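We begin with a single chain expressed as structure tokens, specifically the form predicted alone.
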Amino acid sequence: MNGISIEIKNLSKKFGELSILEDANISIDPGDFFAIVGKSGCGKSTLLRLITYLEKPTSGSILLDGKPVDRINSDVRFVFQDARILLWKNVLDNVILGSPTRSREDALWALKAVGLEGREKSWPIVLSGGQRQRLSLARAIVGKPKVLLLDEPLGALDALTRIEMQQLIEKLWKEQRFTAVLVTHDVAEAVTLANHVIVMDNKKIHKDIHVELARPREHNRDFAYYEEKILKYILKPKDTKGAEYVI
């Protein structure tokens, strides 16, 4: 298991007078895989970037394998929406500088785990949508971290690029066993990636539901009752008799 553990407690944040994240506790075994879903703002990208120390807390703590966090821990690798690569490097020496030992190899190993063998030489202005996350997702496995951030990596792809993606990180999480948190507004995805789905409302957490399907997943009835259960959570009554919801 190279996964570590993730304690969240009493966790808040503001800016100024504005609360963004308020009260949030959960608690993530090693090699889990936890999906964060919930409106905009509630408070799920914040809440990744506490993690990672990108953000500092108002008040509450967060614990890494049993050590608070009070700096960028190079065993914590973030995954964004858009690849954040450098256009002026080509694909392999963008891997190379997210390795902590500047390793060729260990470059070579990530891209070919994300698909992109014999694309080292090429510049990333020439890749699709679906070749730059790969490149961010090799950039970031190529330290071996203990635990993978993913922030809505795959909310630009069109939706069969989307569909490949998933099973890549499922891939790459079955394989290497890190600690895997994905924000992302699709439930459907968070119900393919995840063994357990938070739902966020109003910047707190609303609820913690354990997927409990077989790998691969397949979108059939099961498939389905598990969506059904987490939009109950993230739908709003549109009157007091509940009889119409918007998103």
Second form
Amino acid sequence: MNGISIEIKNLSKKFGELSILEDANISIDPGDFFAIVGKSGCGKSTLLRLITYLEKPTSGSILLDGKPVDRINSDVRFVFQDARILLWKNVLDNVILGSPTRSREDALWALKAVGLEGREKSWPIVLSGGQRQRLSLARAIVGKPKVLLLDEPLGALDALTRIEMQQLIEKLWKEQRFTAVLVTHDVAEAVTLANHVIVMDNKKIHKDIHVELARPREHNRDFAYYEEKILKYILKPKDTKGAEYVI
Amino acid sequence: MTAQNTIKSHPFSEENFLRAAQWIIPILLVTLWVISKASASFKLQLLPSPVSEIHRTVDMFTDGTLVDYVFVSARRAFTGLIIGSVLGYVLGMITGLNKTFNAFLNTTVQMLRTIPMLAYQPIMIIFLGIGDELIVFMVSMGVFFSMYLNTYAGVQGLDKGLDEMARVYGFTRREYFFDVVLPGSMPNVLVGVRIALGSMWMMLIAAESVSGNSGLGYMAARAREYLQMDRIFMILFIYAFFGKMSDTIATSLENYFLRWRKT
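Having gone through the form predicted alone, I am curious about the other one (the form predicted in complex with the partner chain); can you provide its structure?
Up next: the whole complex, starting with the chain shown before.
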């Protein structure tokens, strides 16, 4: 098991007077796959940014493998929605820069893992949206991170590419067993990939749903059941009284 | 290597056509000149004939004055270009990257740049006298502002997302500068180079015509005084030639440094 545990305790974040995240509590086991869904502006991306230490918490704490997060750490990698690739570096050099040791061998391995072998010398500008996100994933996994945070990585892709990429993410997760946290507004994507789906609404964690489906997941009745259940929480959170977050 | 690159270009291919097409208007202009002189209307008396133009050019070329003037001007132009662009680039980078320097310098530069360059000339004549120093100074000033402004804009306009990415992926300061800032600002910097090459010639000719005793600008100013139309015409051709040369240099810099933008 490569992954490590993430423990989030009473976490809040304010920008000035504006509250973004309030009193979040989540406990993620090593190597687990969590998805966070919710409407835009509910604080889900901020949660990821706090885990990477791109933002500092206003109060509360985050523990990675029992140790508080106090700096940006090479064990935690982040995949952004817009791939954030260096367009002036070729595919291989982009991945090398993701490796903590700047290792060329590791970069070649990572490119192979995401199905981009043979494209090492290409300029990113000729890659399709899906290929760019593959590159971004290769850069994220090249250092064999213990935690992979994915901030709507497939949001800008077309439906078919998205399915392929979901399969790729699942494959990488199974092979490397890192702890994964995926932020998405696509409920089907969350059910396809995650063991736990956290519903966020209005700066708060609202519900944790354990998805007990065998992998690879098919879009059958059970799948639809989870999808509907999660959607119900997202769309009508006020009707579900007393939905306290419990793991 | 894509398949397209391996296909040999046909003699009548679109690419060759476009390469030839750029010369159609210049050739038409010269043809118009020849025809209008041949039709010899009264108003065109002062227009030099193509034949006398060629004579004048050959004369000046063989007695060495033309080569001398071109060399003198080119030396001033390039000295000014190097001083102005290096200063503009370095200061643009520093103010773009560093908040303190930005606070100190940027307002001043932004104020100075709005003053027309030729308005400095009388003051500078007092300090530098009339001569090479003044001309080089004027050229440097012209080049400096376009390089500074575009470099600054390039650094400031860098995608903030890349900044964050660099932090998450633990880029060293060196890597951040050489792998993100430098290449990321290059498109703007090269726009600066293109404009700088243009202002370099403009400032050179303006400064030389006022304060030189050699060079192309000086020759142009004198030819104007004596109404030597063949000389004036020749100088126009030389300017056009240097203009094209500057453009070629700028284009090849872009082709090299921005090769990643080509699909």
